[in-house]
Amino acid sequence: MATPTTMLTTETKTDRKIDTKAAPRHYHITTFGCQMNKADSERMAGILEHMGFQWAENPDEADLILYNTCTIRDNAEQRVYSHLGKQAIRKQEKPDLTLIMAGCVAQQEGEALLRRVPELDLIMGPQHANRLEDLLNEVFQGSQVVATESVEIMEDITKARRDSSVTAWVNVIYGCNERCTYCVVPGVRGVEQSRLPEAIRAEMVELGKQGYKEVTLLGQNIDAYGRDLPGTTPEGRHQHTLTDLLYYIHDVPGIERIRFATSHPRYFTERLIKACAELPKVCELFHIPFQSGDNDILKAMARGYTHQKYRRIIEMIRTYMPDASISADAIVGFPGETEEQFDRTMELVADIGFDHVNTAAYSPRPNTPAALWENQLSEEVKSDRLQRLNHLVNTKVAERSQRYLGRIEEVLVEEKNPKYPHQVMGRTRGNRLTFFPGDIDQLKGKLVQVKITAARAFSLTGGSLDVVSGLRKAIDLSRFE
């Protein structure tokens, strides 16, 4: 799949010039899509605040609006255009409004977006997130800018404006070298580029000093980490692998939990599973997409594994960590999928017992091989299969959640429950959202032992052992049991 390689600055438009030394300007970022996009948005927000911009909760009160976009599904892409259209109309009344489209749709469409939305000031692919200040300076000089050429990823040059003060994303590898026939990601995020272990550890050390307790290592295909870095061991394997990275960063002071995503079954190893079992800070959570339970469909998708291999991976994880949480992604309605092949996906979900599954109906994406195949399924068939799969997933996830009842779980407190202010909320090591009574001012960022009294499909309720032992007279826990 070809990647646009143009960096275009259109003719100067003097009416776009902006006095950046005037009163403080405000920005708003709307993020669509995956964890990688969320991490990119945090970095770009940090750059904007470094430039003197202030956050605006309401986009209609912002002087600069940035849409960080996702193109993995057509509906996500259409939502972007809906939001952008409203602000394009607003710009006609407020000419100094700066409109930016970043992320995967920007990379995919490039200069063509200027014909569709001429009000845009800056179009930038995800590889250019750390160049935002330089690109904006060109905009403020009166230019429309399109930045979609392939570049070497720059290390972070400013502090991210992180949405949480407890948990943080840390990118470890950008891009993807896989060529799944349905996926647009390699074309919009570029080839794999691993960050140096020393740079990753240095970022985590700084996070630990700032009081962050949990880090999630991110990569489109995180198991590929280090393949592009030089060096091999005497045994002939890559010197830098995700497993090696986990051992290298595990002792960072202040960081109490480490997660990683997203894994690819093709590269998932027993050595990695052993490391996760041995390293206390690494949470017992694995996100491993299977996409389909049928081998012929997996072959058509160019996934590089069989459903039997996927099942063996899960079996191996549960051998080392019987209680590990397993989440996954699945696609229904792939071109040519028969009812029997769909049934094999249902069988896999029923057999494994996932803790969570992200499901989607197949959506043809631009510049992907599968989008050109003639054996596309109807929207009615795809919708029906998605509904049936979702029903099964919800049933199995609810069953799986019941194992928590009566157990004591370690919960990292992140926020106050917005619905019930007397409760706080956080996540177990297996990433299950958990609510329990408590004071957020005292408990935020703390690891609390919680006895689980209610288990739903996607969340738990309980009471902390500290509260149970010392504060029962102040809080009637029976209301939550």
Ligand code: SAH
Second form
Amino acid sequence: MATPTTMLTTETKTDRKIDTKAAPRHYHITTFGCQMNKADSERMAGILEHMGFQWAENPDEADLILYNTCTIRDNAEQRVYSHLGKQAIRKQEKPDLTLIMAGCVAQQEGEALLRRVPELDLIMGPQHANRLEDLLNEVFQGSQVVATESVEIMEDITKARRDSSVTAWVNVIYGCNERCTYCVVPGVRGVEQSRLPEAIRAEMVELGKQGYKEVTLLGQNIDAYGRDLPGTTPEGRHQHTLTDLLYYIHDVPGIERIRFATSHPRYFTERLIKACAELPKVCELFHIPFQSGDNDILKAMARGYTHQKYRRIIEMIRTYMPDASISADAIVGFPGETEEQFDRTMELVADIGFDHVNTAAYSPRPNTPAALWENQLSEEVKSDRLQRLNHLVNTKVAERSQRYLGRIEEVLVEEKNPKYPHQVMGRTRGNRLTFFPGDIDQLKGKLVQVKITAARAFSLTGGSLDVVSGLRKAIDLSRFE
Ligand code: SAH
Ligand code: SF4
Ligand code: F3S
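Moving on from the form predicted on its own, kindly provide the form predicted together with this ligand as a structure.
Up next: the whole complex, starting with the chain shown before.
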């Protein structure tokens, strides 16, 4: 969609137009934040390579530097500025250095960034990632460009430069329509925009042809997939849902594993759980943030569920898939959280048996309701609670990891173990990092049966038994028929 870009042309900038046909220029991208940003960076790298740029491992040797930024918590935002400050100084000696700030800080701060860091050439929000070439062409004409207005996200036209040749991210829905009172995401990522099922499938077919084996479907609230697409079924539900999408893409040749994230407890359905149990390629792994174990805090967060509902979801998943991996996010020290309310979060973690939990102390964010409330907690209380929660999480996760000991797990081999080159590493269906002896040249991209001989909190070690030729699904569905 052609939407005008805010363009700020200054005299000084027009003095140093860049001849893009000269010697190859090098680029470096530093990515902060979530999988969404990682996926955007891979697409932007693809666009830059299509434009003739070459990757520079060392940012200090690059002619173009792009920071793809995160603002979920204050410390994430500050990290960006410390990196950027260093390159802004380098630009004083190398005026043809192109500096780009993309992602969520760019969207949040917009034009104000130009006052803070006048060396920036381009400020672009996440919705503009696929437009990088057009925006850069404006920069190379001598403009300082700010692209933060909300747009309809265009389909990719350029092939992404992906970090892995085995696993790939595929966006299915951009943005978020929720209004969790602590969260910047809806403000910086905009309203939900689902990609068409045909476009998602086409991208996966291409990935399958290129030899990719695993795809993770991405959305901030992936259960919202399809709500914004036209069409309803005779029963009155949206025609396109995540569940329908899973059935639609499941048979893409070459792709052997499918994952998805992030799930919202408010919209999680039994239909989705059944699909996951039924479809052999869909991994038994659910990332469902609960944020708090206390109902009043959940209400203040505007999450739209109770801890009882959360527990019921996990029970239902385990009825269909007893061994499913469950991971989550949690926030401690939300405004007004009492010691008793914090204990409810500890209880939930003690009860569920999570495989992984991302924990964070609440951080007040610009333009979010909770940041304005007066009942903020002190940093001491927040960090004390965070420490206590982390301690419990680590103990529980290590306990849960023990169930793998002595078992045979299917591992998709991704890389060499950087510490021990005679070992390879990959992930189980439940997403545990697993190391075992083997030759990466023979095993990369292969599914291998591995006998687990050591289980730590975050990784496993084993010995290979067999390279799997076909798929094996460990779930017996006949129990539910
Ligand atoms: N869409 C996902 C989460 C996206 S943000 C969901 O709905 O759960 C990733 C995680 O960052 C959140 O799950 C939350 O735990 C954390 N987070 C978001 N805003 C935060 C804030 N202001 N302070 C601390 N943690 C925050
Ligand atoms: Fe943020 Fe809530 Fe949207 Fe998740 S669902 S991205 S926490 S507003
Ligand atoms: Fe951060 Fe933006 Fe993701 S704020 S967590 S990079 S959506």
